[in-house]
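Take a look at this single chain, the form predicted on its own, given in structure tokens.
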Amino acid sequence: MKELEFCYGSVTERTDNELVFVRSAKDAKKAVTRAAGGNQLFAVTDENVARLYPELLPKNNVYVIDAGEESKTLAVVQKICRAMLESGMTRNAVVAAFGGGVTGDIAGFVSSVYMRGVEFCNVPTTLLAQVDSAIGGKTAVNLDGYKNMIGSFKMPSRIIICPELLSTLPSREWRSGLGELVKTAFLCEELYGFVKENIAELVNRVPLAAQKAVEKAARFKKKITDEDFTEKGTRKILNLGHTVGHALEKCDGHKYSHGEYVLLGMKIEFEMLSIADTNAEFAAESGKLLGAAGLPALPNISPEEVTAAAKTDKKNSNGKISVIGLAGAGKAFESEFSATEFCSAYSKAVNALINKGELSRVGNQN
């Protein structure tokens, strides 16, 4: 495999949502300084990044949050805004996120509301963030266990991607990123071919395979989000696996990583929409890919509980539950279920998958 030629600088021509690929943490810091353009810089990071990559961060005006989903609250947003105010940050300030999806969501939301909005720059440090959450301008915090219920659209001026930062990821975080990477691959035929061919290398964290996959996934998501910033049309396809995935995540109390719930969501949603009836070959291939990526056991949650959580999903409209399906790689469509229909389809899908040996429940793995 040919090594990617990463460069210090932009790989796009847009002045917002700009992808910048760099080789090292040192170069990432330089790119952030360049993005700030002499304006005040306020960094938001988590305790893990602050410990592992202190060279990434500016010397002053750094707010460190606790790592994990529990930090995605309005209370944390308020603390960061207060720290910015006490540091003398004005409307010319630039908020820079250094971390995974949680840090990016929080820092992005802060940048959208502090003094009615300041500039935002994102430096994703996890696989999930580099291929998905850092790109496209969705920011949010959680409410009562429901994912991303309070938020805004705030496009980062730049997303600075450094695959070298992935080398220290725990295995669970890598698996989480694989979940979102596989999701993106299902939506992009070119990426699907690469991921299918190189899944073993990606699971085993081979750097060159990861670099190429990150670049392809990031470019694809950027294209989709540039075309549909506020998710009124095409961008909805990026929610593949997330209706069931988010519902399981809420009901299960985030015991798995986000990407693992997305893997489960895709597996169950594909069965709910009977993809095997329309494309048996793709259904078989997708099942193998989900398994190779690390499909976990299904938590013991009733269909009624999952349905109740799915009913609150932001994608829903007109009293229907929205689910994204596939007729093949790159061929997405949207289906809508009433709550009764969803509950029945979910229950039948889970039972069918368990009977076929394609899914196991927690405490009952084969």
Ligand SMILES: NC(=O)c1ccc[n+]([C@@H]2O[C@H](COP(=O)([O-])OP(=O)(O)OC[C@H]3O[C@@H](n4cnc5c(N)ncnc54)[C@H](O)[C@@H]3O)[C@@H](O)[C@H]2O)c1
Second form
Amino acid sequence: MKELEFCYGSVTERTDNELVFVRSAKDAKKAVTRAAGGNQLFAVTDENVARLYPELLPKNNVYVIDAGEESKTLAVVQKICRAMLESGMTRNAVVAAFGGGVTGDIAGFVSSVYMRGVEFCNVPTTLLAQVDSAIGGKTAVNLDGYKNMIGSFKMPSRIIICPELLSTLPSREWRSGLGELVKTAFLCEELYGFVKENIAELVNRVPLAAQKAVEKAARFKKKITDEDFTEKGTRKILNLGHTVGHALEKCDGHKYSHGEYVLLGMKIEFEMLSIADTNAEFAAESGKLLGAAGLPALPNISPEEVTAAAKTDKKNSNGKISVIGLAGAGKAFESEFSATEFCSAYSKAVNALINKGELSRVGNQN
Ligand SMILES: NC(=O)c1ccc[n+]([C@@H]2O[C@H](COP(=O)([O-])OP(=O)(O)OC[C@H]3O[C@@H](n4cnc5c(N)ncnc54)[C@H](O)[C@@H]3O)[C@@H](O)[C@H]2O)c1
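Shown: the form predicted on its own; wanted: the form predicted in complex with the named molecule:
Full complex below, order starting with the chain above.
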């Protein structure tokens, strides 16, 4: 297997959205110090990362949030901004996130609004964040249970990726990251081939396979988000599985992890868009991959509730619900449904999948 590319040490110019791969927590800390370039550093982390990786964090100016989605609120943003002000952080400060997607989304948002914006650097510590959320500059907090309703586009100066930090990740969080990794693989032919061949190693957390997949996925996401920072075009494809996934997540009260809802979202959306009619071989392969990655049982939520939640999705325009489909690996397209069409297609897709034995409902697992 190819050695990971270690950019640290050879970086001389500061460019936005730069990926830096490092071997250890110590190297990650050094890379952050270098990214700050002598400016004040303010770290945001969560309670678990603070406990597991004290060596990753600076000694002072660290704000520790409660772990979990519930922290993604404007109230937490305000508390962090207040702590920054009390610590004497000026417009030259650099905010550094050490954590998963929750920490990154909050810290990124803080960096985009504190004193009208300061520099941001991200050290993702979950699989989901290393392959997806840390890259591309989307930041957000939630509003009234609706995901990511208040946010900004704020490109981090550096994303410092250390796959070694993933060794302590609970298995549920690993599965969540696998959901986003499989999604990225469906969009990127090269990664798809790798993930298909190595799915058992990835499920079993074999470090070399994971490192290689993380590197490929991170580079793919960077390429797409560099091309279309504010999601006017190509970037929309990254929402694969997210229309149904986000709607289920909202209605189900976040009982599963984000990546598990994305797995369910992809399974149902593929059926809604009849991908088996377009590409039967890919439909069969993708079904196997979703199963191997840990497709969970479908929560008991009515199609009407799912549709109501999908109607509030940020990707929608002109009153239509946007769903990303695939004609094969790397061949994404956008499809639009009226609310009535969406509700009917969702309902038919779920019934068909259950009848085929490809999906089970919570409480009805065999
Ligand atoms: N900004 C984006 O583009 C984007 C993309 C996808 C998802 N997201 C957001 O990301 C969030 C989900 O991110 P997540 O899955 O990383 O969740 P998370 O940040 O809540 O982390 C999951 C859990 O893992 C723990 N953890 C983190 N690193 C660890 C480590 N190295 N070892 C042990 N435990 C560790 C955390 O404390 C937490 O309990 C959601 O809010 C989602 O909306 C954002």
